[in-house]
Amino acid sequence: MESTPLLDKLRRYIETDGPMSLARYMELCLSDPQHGYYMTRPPFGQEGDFITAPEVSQLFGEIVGAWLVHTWVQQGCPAPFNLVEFGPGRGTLIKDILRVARLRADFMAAMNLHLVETSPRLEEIQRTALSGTNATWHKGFGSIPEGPIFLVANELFDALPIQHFQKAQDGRWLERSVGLNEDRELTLGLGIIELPPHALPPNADKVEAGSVLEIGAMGIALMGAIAKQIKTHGGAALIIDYGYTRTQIGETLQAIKSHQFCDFFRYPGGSDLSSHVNFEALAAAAKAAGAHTHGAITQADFLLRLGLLERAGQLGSGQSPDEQEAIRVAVERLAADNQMGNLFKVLAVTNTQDAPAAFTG
């Protein structure tokens, strides 16, 4: 394993304090102020490590924007309100949202734009992309002002640190930790923290020793905070990510570098780390805070129910054959079952039982 500044830092931590949790390892790899993955580079696009839906086509952001405006109207056009995006990337999604939102002058007049971004490098890119807007940047959700919020988080929860609990031979579920082997290479082991029985899914006693359960405590806490503000002040949240709709046993943690999968210990701070999102756990957290949830449905259902094909036809009308083909390819990537359409899920959180658009089926 080639030495890097972050790897040296991780080794010092472990040698001083002992093995660290997998969640702490992920946090340092992604968010270390000097060497963290999101702190040092823009990871999106062909030149980066992965491509998100807003980068595939403007169609995605336009449909999300139309949903936000429609849901705002459905809730009685509260004014003023906070439009919030978590993890705005290069600003592509929020720019597409605002392009649609500008068709409603009353929406724009009532809106205060807030962006939550932990990376100074990405914030700099966003400020350039969104020059001329009234955007305010935040390092976390805690500083978002009180009031109705209409929030979107696309591919946020998959990047939040998670814990791994592994079933031991004696039936206990022990937390995995990151330590060093005799060659000072990073390695996984079992710690002493035990997951209590009430936190286990119903089938946990039937799986084999060595099985892994992922717990996203940070994501659950964030979902609870978002839902609490929605419950108290009104509004809605739209969570879009890849994941599963029922709690399942199995590990999904992955590392990606230059659009290729790699071992998550190979490039600490130099590869993207993510895991599949447990939408059942997020919905439970929102409900515990008193909000109402809708879905999760597939990204394909969400986009198609809101007019993806019709909007693609409008966008391609009068364009060259090459441009029309590019639009067709983008639609397929966003909605096809073997691409983003089925893997990605969409969860809505509101303060009323009334189902928002796309979630009535």
Given for the second form:
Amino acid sequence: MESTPLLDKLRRYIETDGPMSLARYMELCLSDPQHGYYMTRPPFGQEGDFITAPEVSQLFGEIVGAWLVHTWVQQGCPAPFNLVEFGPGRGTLIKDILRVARLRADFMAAMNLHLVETSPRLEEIQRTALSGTNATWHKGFGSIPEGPIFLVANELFDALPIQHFQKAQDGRWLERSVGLNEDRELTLGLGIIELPPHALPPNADKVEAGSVLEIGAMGIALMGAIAKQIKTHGGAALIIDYGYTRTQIGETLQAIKSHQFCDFFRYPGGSDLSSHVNFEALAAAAKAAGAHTHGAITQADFLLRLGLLERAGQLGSGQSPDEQEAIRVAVERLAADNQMGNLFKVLAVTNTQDAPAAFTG
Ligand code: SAH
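Given the form predicted alone above, what does the protein look like in the form predicted together with S-adenosyl-L-homocysteine?
The next block holds the full complex; its first chain is the one shown before.
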């Protein structure tokens, strides 16, 4: 492991305070103010470490925009309202959303735009992307003003720190921690914090020792706060991410650098750390706050039900064969089962039982 400023910092922390939880390791790797992954580099695109759906094609953001406007109309056009994007990356998604939203003057007139971003570097890129648009930036959800919210988060929850609990030989589920071995290399261990039995899924006593359960406490708390505001003031949230719809035992924490998987201790702060999102846990958090949930459905179902193919046809008509081919490839990438279509899920949260578009049936 070559030494880097963040690795030195992690070693110092562990040598001073003892092993840290995996969630803390993830948080420092992603968001350390000086050396965190999101703080030091724009991670997206061909030259970056991964490509997100809005970066694949404008079709994605346009469909999300149409859904947001439609849901706002379905709820009786509440005015004023907050349009919120959580974790806007390069600002591509919000730009595509606004291009569609501008077709509805009443939506634009009632809208106050809020972006939640922890990385100053990405905030800067977003400010440039949105120059000329009135928007307010926030470091967390807590400062979003009261009132109805229409919120979207794409690939945000996968980036929030998670805890690992591992089944020990004696059957207890203990929190995984990050410590150092004799060579001062990062290494996994077990801490003393035990997961209470009521937090375990039904099959937990059947799986073998060494099995891992992931708990995304930060994501659950955030979902609860968003749902509470929706319950109180109305609105909707659309959560899009890779993940699963039933709580499962197994580890999904992954590190990606330059479009390749790598060990998550290999490049602290230099690789993207993320985990698959537990949509069952998010839906439960939203319901516990009194809101209604819809889905999660697959990204393929979401996009196709909202007219991905028709919109792609319009976008391609009159274009060169090369451009039409590029659109076809993008559609496949977004919606094919073996690409993003099936792995990515979409969860909607509202304050009424009425299913929003794409979530009926
Ligand atoms: N939504 C964008 C970017 C996804 S990457 C897209 O689809 O292209 C994750 C984004 O969330 C980045 O902008 C990252 O800086 C931001 N982020 C990560 N943790 C965050 C947190 N705790 N609060 C707010 N934003 C966060």
